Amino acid sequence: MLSMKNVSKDFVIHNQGGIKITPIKDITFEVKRNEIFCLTGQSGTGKSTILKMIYGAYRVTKGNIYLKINGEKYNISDCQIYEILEIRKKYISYISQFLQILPRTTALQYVSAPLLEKGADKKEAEEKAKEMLSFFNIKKKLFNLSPLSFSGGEQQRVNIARGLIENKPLLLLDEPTASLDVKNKERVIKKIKQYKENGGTLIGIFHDEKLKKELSDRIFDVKNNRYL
């Protein structure tokens, strides 16, 4: 479904004398449809960089990222910006490491937003969002408050709820589970398994060993450019 072929990424920092940072060098791997594919490696090896290149938020310096989906074929590294927007809209959800949110937005608004953007009915979208939030043990009385005031674990669950509300075919998950307790980890595992049963494909970075073991079909070691 997704194939990274000899991908490299340079960052050139101009205001520091043009130094070049190359977090990703010549990486090659392939993700099959309907698998849970885990990227692993120490901090700074470029795991998030890879996800961001797949999402089109980082430009690819060298190499190609091929995406085959619903009978269509794209080379993400060559895509025009409108194509990237379309690919995201149709196929890819991305959950970042940190909640990115405007100060006054409520948890309910934040989680239902992807459905509303797709043109869903407001009431239906909110019902679905409430269901998701409850599933992840977010208390009802928090629904109409800003997630910025929530605990770290609550914020992460809100973030995951938003990413999973849409059921897009490809989900990119960037370490959203670092501060979860056992009970909530179980919930996340359950929801991700459900997502896979429904045909979804996931490329994820899991901080947590338990999640990584229980969920991953395959694990790719980014530093050494090989499958484990």
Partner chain sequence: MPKILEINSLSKIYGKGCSYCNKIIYEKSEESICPECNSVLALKDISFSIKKGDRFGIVGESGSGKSTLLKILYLLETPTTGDVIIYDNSAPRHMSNISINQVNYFQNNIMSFIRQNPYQGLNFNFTASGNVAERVIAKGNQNFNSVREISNSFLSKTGILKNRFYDLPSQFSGGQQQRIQIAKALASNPQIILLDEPTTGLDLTIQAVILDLLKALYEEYGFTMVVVSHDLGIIKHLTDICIVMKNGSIVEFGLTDQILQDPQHPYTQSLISSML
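Having gone through the form predicted together with its partner chain, I am curious about the other one (the form predicted on its own); can you provide its structure?
Just this one chain is shown here; partners and other molecules are left out.
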């Protein structure tokens, strides 16, 4: 479904004299359809950078990222911004570690937005969003408040609810359970398993070793550029 071929990413640190760093160098791997594929490695090895390149938030310095889906094939490395936005809308959900939301946007608006952007009925989209928020233990009285005022764990659960409200073919997860207690971790695990059962493909970063082993079909060591 997705393959990275000799992908590298350079960053230039302008406030340090234009120093160039290359956290990702010649990374190559393939992700099969309907598997949970885990990226592993110490902090700073470039795991989050890989997810952002797949999502098109970071441009590739060298190499290619191919996405083959619904009979179509894209080289994300060569896509224009408008093409990347269309690919995201149709095929890719991304759940980051951090909430990215405009001020005065309510939790209900934030979670229902992906459905509304695809033309869903507003009432139906909001009902689905309420179900997702309730599943992740967000209290009803918080639905119409901005998640910027929520605790770290609540913000992360709102983020997850938004990412999972659609069953897009590819889901990118960047440490989705870092701020969650055991009970809420179990809920996330349940939804991830349901997502896979419904035919979804997931590329994730899990620092929790137990969670990594429980969920992953395959694990890729980013630092050493090899499967484990």
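Positions refer to the first chain, counted from 1. In this text, all values refer to a predicted model and were calculated from it rather than measured experimentally. Heads up, when I say rigid core I mean the largest set of C-alphas that superpose within 1.5 Å between the two forms.
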Once the two forms are fit on the core, has Lys20 moved its CA by at least 2 Å between the two forms? no
